[in-house]
Structures are given as structure tokens and as C-alpha cells.
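Form predicted on its own, single chain, as C-alpha cells, below.
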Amino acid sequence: MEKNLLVGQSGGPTCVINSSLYGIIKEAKKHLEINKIYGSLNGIEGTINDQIIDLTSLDEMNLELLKQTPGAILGSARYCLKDNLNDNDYKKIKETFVKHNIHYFLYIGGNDSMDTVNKINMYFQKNNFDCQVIGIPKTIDNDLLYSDHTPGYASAIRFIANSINDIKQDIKCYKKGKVTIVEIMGRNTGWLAAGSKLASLNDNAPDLIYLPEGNFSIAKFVEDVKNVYQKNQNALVCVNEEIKDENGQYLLQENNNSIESDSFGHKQFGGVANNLATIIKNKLHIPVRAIELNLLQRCFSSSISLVDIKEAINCGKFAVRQLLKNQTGKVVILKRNPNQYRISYKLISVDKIANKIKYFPKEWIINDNDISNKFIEYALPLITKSYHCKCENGLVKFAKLKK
């Protein structure tokens, strides 16, 4: 009986979420047990919708080009199943999966994709369905519990020291200057914010660092920053997207209450280092800017960790391999060697990272405004190599797929 392959991607892209569609179609082409290779448009929402593609067939130019393209090339989603199992949704995946005989699925994601697997699998279960299904992670966050990081972080990471590097540079050529303040992705965890502390490699570290996980006080902050403009007569501050004050409000905007949602629950955030910059404006009297590095983050193509890439492809390999084993209900998780950095791929049960969070270590935080060297001795294995990307016209070239 003919046997087929889906893979969706889902959550926010990163610059190697299509690595991970690469190393599923270059593995699955290995093994005549799999027919047709499918990808899902726009995540789980193609497979309800049955708007899926042929991905078997796809020329080898982009294959290729695959490992250089940011975004998610299948089409992105945020949408949140049902807790009922007996809700439609299921019963329209059901029948895109009968109608096209897939018989293992993949989904490329963070931990609300996770609960997706999750799900699925259950109501395969459920059914009696047979279908393998496991996912394979990805986010910039770095925030799935089990995995020492996860493809998507390294890049990113890479972008944000590169970036701060840069930043400090150019401020500290003024005899006096302002105070920057740079507001980083993250969601409720530093791993992001923490990056910027890769800059100290270079002697531009930033002077200040606040993540989540740490204990803010404005008037602590201002008086950080104030100390720092003192000493130097210019200040270079990061700061996590989702900090808030001692009375655990948001720091985005006055109105809590206000700020938008996805399908998931998660506060849609922005515009927090303005806030700052307002604050230190009122309060000190001294010029500042705020910059927001915003999707450069997770889309910067010209950054890409050669490691990153490396690790996306094998996770995408991996579960191929895994799904032919008849496992199912699992995700892929990273181990690192703890005496040198090599990393090896294990499966764990779905339902013990859907919707959970891994936490920026907090014995890593000093003085909540600064990041200890453990953390550089965790991250700088990740971003020593740079990927070198196909150009032409001076610009990265990315695939194209016929949907």
C-alpha cells in the first residue's frame, strides 16, 4: 500500500526552519517506504483546508537553496486545536490524510506546535489511525524544555552579538553620547537578550543586560543607567521584549489589559524600549534612542550559524528515520556532549514539552543587569562559523516552490 510523508511548518520562522524541510526531503527520498513527499500550506490550517504540495519532486537548485532561505517556505500559523478531540478540525485532518494515504506526518515547531503533535497523535490514538507523528523543533526563543537549544537560536543569537557589537562600536566614538536602549525578542525568557553578551568577546559587550527571568526595579534601572552615563557619557542597554516592573505590569504600555493575544494566549509585545527611553528621558535628562531589532532576529539570512544549519538538517534526518521505526508521539530533542560540544538527537514524549517553558538559568544572571560567562561557554559553540550563502546580484538567493 502506498504510504506518503506530510511535513508542516509552524509558530515563528527562523532563518533555518527550512533546513529542517531539507534534511526531511533529502532523508525520505532515501527510503522507498515512503512514496510522495507533502508539505502542508500555512501549517496544521493546509491540512484541514487539504491545501498540500508536492514536494517530491522539487529540482535540486532549490533543494538547495532551502538551507539559505529564511521564513517558512510552507507557509506559517499560529492556530490552536481544540482540546475536544471531538471537534471537525480533526475530522478534516483525518480526511486529508486518508485521501492523499499519509501515513507520517511532521511538523516543524516550538512548543505551541508541539501541542499540535500532541493532539494529533491523541486522536490518531484514539481512532486507531495508523499514522506516525513527530515534531521537530524550532524557535528563536530557545525555550523547549529537554533540548540543551534548538535550532533557530544559534542564527539568531549570532545576529544579536553581531548587531550589538556593531551598536557599541559606533557609540563609543563620541567623547559624549546618549544612552541606547535595545529591545530584544524573547517572549518571557532571556536566552535572546542574553546573546548581546556575546559582544563582550569583542570588548563591546553592553553595559547593562535585563532579562525576564532576573528582578527588574525601575528605579533601580534608572539609577544602573545613570551610574553607567556617569562613567563613560554614553550607555548601551539590552532589554527582553516581555520585561516588567516590580509590580509584575508589562513594561510595553500602561494599559496591560490592551495588548493583543494570539490563537495560543501569548501577548503579541513591542515597544518596550521606547517606554524605557521615555522613562530615562523624564527622569535623567539626558539624550537616549531606543532601537527594536525586531524580525531581523529570526529572518537575517547573512547571519546564519554554519552549526545551526548542520543541526536543523540532522533533526530533519532524524525523524524521518525515527518515524520508520514506528515512533510516534515524540519530538526531537539535542543532547551536547558535556566534555566537548558535539551534539546527538533524541526522542521524547510530546506531552512533556507542549505549551511548557525552559527558563534562562538564573544563577547565570548577576546583579539582574548582567550575564555570567557561563552562559558565553554555552552559546559561543554555536555561532564560531558562519554559513556561506549562494548570492547573486550581491543579494542571498532563496528557493521558490510552485504552490
Given for the second form:
Number of protein chains: 2
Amino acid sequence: MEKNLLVGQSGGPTCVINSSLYGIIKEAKKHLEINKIYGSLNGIEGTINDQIIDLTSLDEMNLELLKQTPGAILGSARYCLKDNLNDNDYKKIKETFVKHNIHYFLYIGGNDSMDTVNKINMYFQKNNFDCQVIGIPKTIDNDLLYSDHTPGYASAIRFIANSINDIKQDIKCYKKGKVTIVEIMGRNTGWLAAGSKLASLNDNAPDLIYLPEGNFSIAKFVEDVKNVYQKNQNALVCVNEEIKDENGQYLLQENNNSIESDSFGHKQFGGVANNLATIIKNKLHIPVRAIELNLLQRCFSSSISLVDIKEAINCGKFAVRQLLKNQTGKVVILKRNPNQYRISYKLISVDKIANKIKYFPKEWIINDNDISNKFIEYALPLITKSYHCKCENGLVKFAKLKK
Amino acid sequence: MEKNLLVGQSGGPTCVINSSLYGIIKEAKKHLEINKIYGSLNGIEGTINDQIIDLTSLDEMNLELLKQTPGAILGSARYCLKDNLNDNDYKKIKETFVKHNIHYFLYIGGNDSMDTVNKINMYFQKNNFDCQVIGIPKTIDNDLLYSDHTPGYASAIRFIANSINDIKQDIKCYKKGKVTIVEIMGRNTGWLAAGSKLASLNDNAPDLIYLPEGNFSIAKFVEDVKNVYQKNQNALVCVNEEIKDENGQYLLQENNNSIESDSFGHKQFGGVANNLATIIKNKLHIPVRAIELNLLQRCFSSSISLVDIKEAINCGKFAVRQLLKNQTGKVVILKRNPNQYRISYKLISVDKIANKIKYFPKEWIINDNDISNKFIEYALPLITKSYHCKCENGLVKFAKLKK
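Take the protein just shown as the form predicted on its own and give its structure as the form predicted together with another copy of the chain.
Expanding to the full complex; the earlier chain stays at the top.
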């Protein structure tokens, strides 16, 4: 019997989400048990609507370019399956699987997407449908439980650390400078904002760093900034986009265009830096500027971390091998060798991870406005080298799929 | 008699402002006529206050690292000399020159800084002080008259083009996406915003581009965005930070923190994208997001243009040779060979350039919302290759000076 594999991508993409796809295709082609490799367009939506494409014969050039292509090449989705397994979506998913002889399913995504993996697996088990289902982690947020880190995080903090390194170098030019407040992504957690601390390795550390896991009070923030500015005549402040004040209120501007909810009920944030800048301006009357690193944190391709690409590929390859060992309802996690930096890959039950959050360790936060060297030890191996991208006309070249 | 050279840096820095310094030091060391090489800290302020440092014995490693160090390594200034040549500042400048036997003066800066070059030269001529004064161009804005382009511009549009390339790739992931409005720097002119068009070379062009040299009306803007969004279910819009509406009003948000004036009376802009996003949201009721590329446009070091570094170095070297030919009151300009891309360096009277603006050619603007291929032909040679930066700990390594 012909047995085919289907892969989908979901959630906010990263710089290496397509490297995992590369790993899957490379590995799947090695195994005779797998006949065709299909891609589901726009995550699970493509499966529901029978919009799938054949990736088996993707040419070598475009396959290689997947490693340097940001954004989910198959298209992404933020689609939440119902808890009720009798929902019509599940029936339609199964129809697509049956129609195309799909018996292996891989889903590349973050903790929301692992909810989808979990539900589809439960549905198949309940209905005795023969299909292995495995999740592959992907999120710049680095908030997946049990995994040392997540593919996508390394490239994001490599971009953040170098951006802060550059911004601080620029700021230092002026005798009398500004307070510069840089807003860094990170849903619920400060993993990405902490990445700014890595610029200290080139003597360009931010002066202040605020994470949602620390205690934040506006009064202390103003005092902190005042002290730094009095000493240096400038200040570089990094803040996570979701920090809350002492009353538990998000520090967002009213009428901010960015406050919307996605289908998982997560708000889209942005505007904290600008709001804090207004506070500094009003209270301290010193020049201030707000910068959001924004979307580039998850898609800047010119300096992708080499380790990140390798690990994302390995996750894909490992997942394929595990499918063939009859594993299902699992997600790949990364385990770090405690001595020299080396990663091994394991499986864990997806229900242990889905919809859960790994927070930044409180013991790595200093004085609620700085990050300890423990974090630098943890994060440095992730960013040391950059992938050497193929460019054409000065632009990083991207893979193209026929859809 | 000992004759020394002094160099200063001024205005908003670029990624290659220190490459020109590298060129100056390298060339000056070759000539016996030049004894010591001094740097003026924080532009002309360092000369006024006798804060200068000796660069003659800068070690080879830090000299080489200048090529990949953004921000003005000598410190920058936005200091405007008085029109009245009897002002005390001029006397103090001359005192510093006399004290340190300075008879050659180079100033790296934009069109404001060329005003400083012009005034100092006039003062020295008026007072029969033997000193050659030459300006070296530097500005990401590319707004210097007579020069084919300016050092700093190439790296800035290389970053902008690749950022747009990445953002568009990310945006394309979603079936039903957002309107993304990207705000790009550029004082008075659209040279930088036009750089976004280069992403078309990787099929990732912005859908709409608005420059201050085009006619902008909010009604047409809303209509443009509506049409693109109806067709693609997303839209990528690039706008210059200084576009004005049909009544000649800047499209800034009220209470925006970024609206301040520098000592030349130039306003610091920012906030246009957010304001336009509010308009789209209110009029079209579709999801929208504002992104400012911000400071990284002038300091992102991981992908500096190789051509930019070479030309910035050559400007510095050429200027030193011209000083020794008794040239003064001049500024270096870049002339392009009309056939194959090749740059030659010329001098032009500084008063022809100081405080003047080279606008983006109107004939390269299409339908007030797009850029013609003529611009791509012009700009492509500037961005084709990137300098291979030395990194340490995953960060671009910067030169350090003892101050």
C-alpha cells in the first residue's frame, strides 16, 4: 500500500521554519516506506480544504534555498481546531488523508500549533485511523516547555543582539544623547528581550532590560532611566512588548493600531516603547526615542544563525525517523549536553507541551532591570556563527514553490 | 616645520563614516608632508574645546575594524557655526590649530557639515591662516548635489531592500493578511524609500511606495491601499518619513515623541506610518500594522555594502592627496562612468553644496505610488555585494579608540 507523508506549517513563522521542511524532505526521500511528500497549504486549513501540493520532486536548487528562506513557504495559519472531536473539520481532515493515502503527518509550529497536533492525533486514535502524527517545534519566543530552546529563537536573538550592538554604537556618538527605548517581541516571556544582553560581549550592553517575568513599576523605571542618563548623557533601554505595570495593566497606548486578537485569543502587542517614551519625556524632560525591532526579529535573513539552521533541519530529520518507528502524538524537543554544547533530539507527549509556556528563569533577572551572565552562557552557543546566504542582486535569494 | 592633519566627523553617522577615516589614516601615513594625524572629538566641538586625540599610531587591528564599525568613532555633533566670522568659536578653532600645528583639515559629513567646512575655510582665508580644508561626503540621505551618490547610502538601501524582501516574504505566508506600512528615513527626499523597490529583484517589491517628491493625497492613498488589498488580501506599503498631505501638512501624529528640532532647525521625524495605519483602519476597517525601520538604516553592520566601504575609503584617500595639492574649500564628489559602473573622484567648491538638497528625480516616480526601473539601474550596482565582517561571539566586532 502507498503511504504518503503530509507536512504543514503554522503560527508566526521564523527564519528557519523552512529548514525543518528541508530536513523532512531530505530524510523522507531516503526511506522507501514513504512514497510521496505532500505539503498542506496554510497550515491545517489546507488539509481541511484539500489544498495540498506535491513536494517530492522539488528541485535541488529550491530545496537548498529553503535553508535561507524566512516565512512559512507552505503558507501559515492561525487556525484553532474545536475541542469537540465531532466537529466537521476533523471529518474533512480525514477525507483529505484518505484521498491522498496520507499516513504520516508532521506539523511545524509553536505551542498553539501543538494543540492542533494533539487534537488530530486524538481524533485519529479515537477513529482507529492509521496515521502517525508528530509535532516539530518552531517559535522565536523560546517558550516551549522541556526543550532547551526552540528552532527560530537563535536567529531571532542573533538579529536582536547585533541590532542592539549597532544601535548602542550609534548612540555613543553624541556627547549629549537621547534615551532610546527598544521594544522587543516575546509573547508572555522575556527570552527575546534578554537576547539584547548578548551585545555586552562587544561592550555594547543595553543599560536597562525589562522582562515580563521581572517586577516592573513605572516609578522605578523612571528612576532607573534618570540615573543612567545622569551618568552617561544617554541611555539604551530594552523592553519586552508585554510588560505590565504594578497594577497588572499592559503598558500600551490607547488607540494603538496593533492591539488585535488572533483566533487563539492572543493579543497582538506593540506600542509599549512609545508609551514609556512619553512617560520619560513628561517626567524627566529629556530627549527620548522609541524603536520597535518589529517583524524583522522573526524574518531577517541576512544573518541567520548557523546552529539554528542545523538544529531545525535535524528536528525535521529526526521527526521523520520517529514516524517510521510508529511514534505518534509526540513533539520533538532539544536536549543540551550539560558539558560541551551539543544537542540531542527526543520525543515527548504533545499534551505535555500544547498551550503551555516556559518562562524566563527569575533567578537570571538582576534587580528587575538586568540579566545575569548565566543567560549569556546559555545563549552564546546559539548565535556564534551565521549561515552564509546565497545572494543575487544583493538580495538574499529565496526558494520558490509551484502552488 | 611640522604639519599635522586633523579630521572630524559630523551629523548623523552611517555604516561607512569610519571607512573614510580609515582611508584618510592609510593615505596620510604614506606622505612625509603630513606629520601627525589627529582626530577632533564630537565634530567641530572637539576643535573648539581642544579635545583632540592622536590617531597616528592606531594599531593595525583597530584600523581594519574601522571598516565595519558603524557610528562616528570620533563622536559626532550637530553643531552649527555662526555666520559671523568674528564669533569666538572661530578664534578657539584657530587656537587649537596653532597649538597642534594643524595645517590640513578634513571634515566628514553631510550637507549641514559642509556648511561648517565652508565657514572654517572662509575664516582661515580671511585671516591668512595657512590651512587646507576639504569636506568628505557622508549621508545615508543621498541628497548631496553634483555627487552621483553619497557614501553611506549604498549600505542603507542594502539594508532597506533586504528588510523589505524579508518582510514581504513573511507577509505572504497568510491567506488573509494585513496592510503593513513601513516607514523609511530620508530628510526631504525619497532616495532611501525608493531603495525598497530593489526588493522587486527577488519578486518581493512593495505594492506601493510614496516619496516626498511625488504628490500625496490621503484620498488616493486610501484608494490605492484598498485596491491592492482587495486583490492580494495583504499590502506592503513603503512611505518616506516626511511625506506631506495635499495641504502641505506633515502626516505626523500629535504628541509624537520624535518631533524635535536639532540645532540646524531640522525636525526629527517619525510616526507617519502609524498615522497612516490609523487612517486605513478607520476608513477601510482592515487589519493594519506600522513598522519603522528606524536607526538600523544608518547603523546595521551585518550586511554593509562592499562598494560603499570601498568608495568611502577612496573618498578619504583622495581628499588627503588633494590637500597636498593645496586644494581648499572643496568637497569630494563621486562621478559615475556612463557605461560600466566605475566611480571617479572630483573636487567641487563647497559653497555649491553646503545646505543644498538633491531631490529624487520626479521622472523616476510612476503614478505617485511606484518607482521606475531607471532607479533600479541606478541603485543596483551599489548593493550587489556585502562586506564580509569579522565577528566575535556572533557579534560584528568594532574598532576601539583610546579617548
